[in-house]
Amino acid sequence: MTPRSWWRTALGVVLVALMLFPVYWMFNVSLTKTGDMRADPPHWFPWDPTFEGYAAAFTQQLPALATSLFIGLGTVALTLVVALPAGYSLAKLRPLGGRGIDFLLLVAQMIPGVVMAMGFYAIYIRLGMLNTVAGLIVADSTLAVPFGVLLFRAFMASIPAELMAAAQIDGASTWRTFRSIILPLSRNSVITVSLFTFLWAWSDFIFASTLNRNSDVIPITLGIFRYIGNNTTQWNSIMATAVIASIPAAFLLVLAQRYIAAGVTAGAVKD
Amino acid sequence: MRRAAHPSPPRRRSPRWTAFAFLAPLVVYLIVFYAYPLYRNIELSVHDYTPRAFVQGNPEFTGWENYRNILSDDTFLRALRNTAVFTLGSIAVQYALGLALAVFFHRNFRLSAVLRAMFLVPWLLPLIVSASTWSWMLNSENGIVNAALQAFGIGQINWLTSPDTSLLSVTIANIWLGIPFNLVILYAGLQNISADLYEAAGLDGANAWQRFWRITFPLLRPVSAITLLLGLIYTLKVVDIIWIMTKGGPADASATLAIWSYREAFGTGQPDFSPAAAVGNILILIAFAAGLLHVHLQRKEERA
């Protein structure tokens, strides 16, 4: 290491402090008693932390937080069974239409979200489908289905032809060469869409608070969203519901990296 | 491919249809859950829905009037401007620094993989997380940016809740929210180029800031456009930071065309869905024409 590569270091630790900040202050925050809230200059660091904040949090929003996850896994399950045999057909299969399929995909990802809001709204009104965790978990998939084809199908587009054509020699049908070679080998690609499709749906706002906003049965971000506008002086405990509702994606940073930046150059896909 | 002929005997079903059947799943899927959402919404925005029509289904049809409303209205003129500064401003700012970042994290140097990682934080979590923290931050009477401030003498903003200041305050959380996005894509492009080619203009005496501009900024320009014009139909898309954090206000004054068609539809406690739909209309025509030019210069990208 010469002088010179530390000085860079240095400058990235700090450029990763400055860019943190928010987050650090959300933890901080959460940290923070309801007292101390207003102080003024405001505690830069917890020295007196109470985690009152955390115990109103898992008190008052853990079904919204059980609710999420089951969202998020619902998700989950609905885009894989749409988009693998879709991502498989168009690589290796070459269906008719296909090239027409691969522009709409592109054309799916613009439309902007309140579009897609209230569509689902007008249809779902007539089929009573507003304020339920179904309705919400066939909108959320919309977020992630395009993208989970176009990334199996850039995924499986490599998978060399001769293992195929061995299955098929060997009698198997398309559908056991689905099942048996091109989903194990498929593995990790299956993981980076699932874990992004979780997150969106883990995330979402929009859908919900448009087709689930007179719902009992909420997630996470609109429980997040109704302590903002009821009571504004705990924002700890609102704080400290961030924090949680941010573990996905902690977990997902820590445990899952390699799988992110194949994600985000793969489709570049983002709300 | 389409009209290759298959000489070998269709030993089970034919080829075509297996692989048609694979993509049925999908076929269905966007019609129901894309094309006919967008159906409902292009009918909504020709017709005048009124909460009970839209229970009863018998709602007035009335052609272009919704749009007509709409173009003559003077929040049109202003939701438009908002956009373009809010986007504008947006993709701007956080393409500059994603570049500038790519670059300084181009050079390998001792835990540079762990800080780039740290850098997609902010990408990764759930937007009312980051909305409401910014709100909390930039709160006039307890914020710690306000705070901040008072310490070189700056007086209380009322970041917020002032019409000269909420717009810009949103764009500010949302450059965060994209650098992220940027960074990572430009960085994938810097890989691409050649180190030969840093090596020579190295051996001809370029530095730094030649070589950025002689050799990087032009062979990144393909994944630079690209950069550019996704995050232009992302950022046109935008309800979710605004809405948390300014609620599009005050008067308007951080409302975009995405948030005037989400507050005509659900903001309010009389829902007015034929005006939303028309607004959500138009934003739509705008992210397709973007989308347009996203693919033609991939097509051109890729054809290079």
Given for the second form:
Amino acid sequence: MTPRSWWRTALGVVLVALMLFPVYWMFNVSLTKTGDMRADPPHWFPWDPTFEGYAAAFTQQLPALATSLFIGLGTVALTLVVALPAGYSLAKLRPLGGRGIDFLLLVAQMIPGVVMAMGFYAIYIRLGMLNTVAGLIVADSTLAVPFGVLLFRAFMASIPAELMAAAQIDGASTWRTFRSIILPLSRNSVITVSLFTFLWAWSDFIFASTLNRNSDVIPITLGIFRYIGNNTTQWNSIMATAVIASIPAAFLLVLAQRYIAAGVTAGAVKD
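Having seen the form predicted in complex with the partner chain, please provide the structure of the form predicted alone.
Chain only, nothing else included.
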């Protein structure tokens, strides 16, 4: 290893350690006893760990975790149902005004979430969808659908037209071609969109705090927010809840990382 590469490696390790330190401290505090929270100097390692925080988190926050899981899966399903056919249409069927639709999708991704939340609030009051899980699923999907459509369009545009022509010669309809040819080839991009959609819905706080504030069925982000307000002295329980809420995201990222790399670069290079 050359001196130059050694310094790069050392710098990378330091930067990664700095970025991951809050995660470590969250885990450390989750195992710290309440009486040791204000110790001076602080306990840098959980020498005498306690799991009372995790017991309290599972007891009090399990319904919120289940709600977030349901919202995340529902958002993924709705996003795929809308984005997959839309991406296929823009990539292969070339509808009138396709370029304008691409531009609108890009603009939609630039709208701040808080602005969209205010718009949804005004609409949901009239529709009676405030404080509902279905309302959160619809709202969260609006962040993921433009991203999904653009990614699917980029990937499907790279699929050789000869495959579709061969299917049409065999008598396959447009829908059958999409279902039997395009979808199996789009596995990596589907996994990528599904993962990012789930993570966005799982970590959403703006829509949850705006559209679901007075509901008894709340996602985990709002559950942690309320938990902090009610338990400012039980930081081990608060941090334990945060650790538990982080596990699904970390697990999914590790499990699907190779599909993400392939899906994000899909369509970047054309033959």
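Positions refer to the first chain, counted from 1. Note that the coordinates shown come from a computational prediction; the quantities given were computed from them, not determined experimentally. Take the two forms, superpose them, and find the largest set of C-alpha atoms that agree within 1.5 Å; that set is the rigid core.
Comparing the forms between the two forms on their rigid core, the Cα displacement of residue 20 stays under 2 Å.
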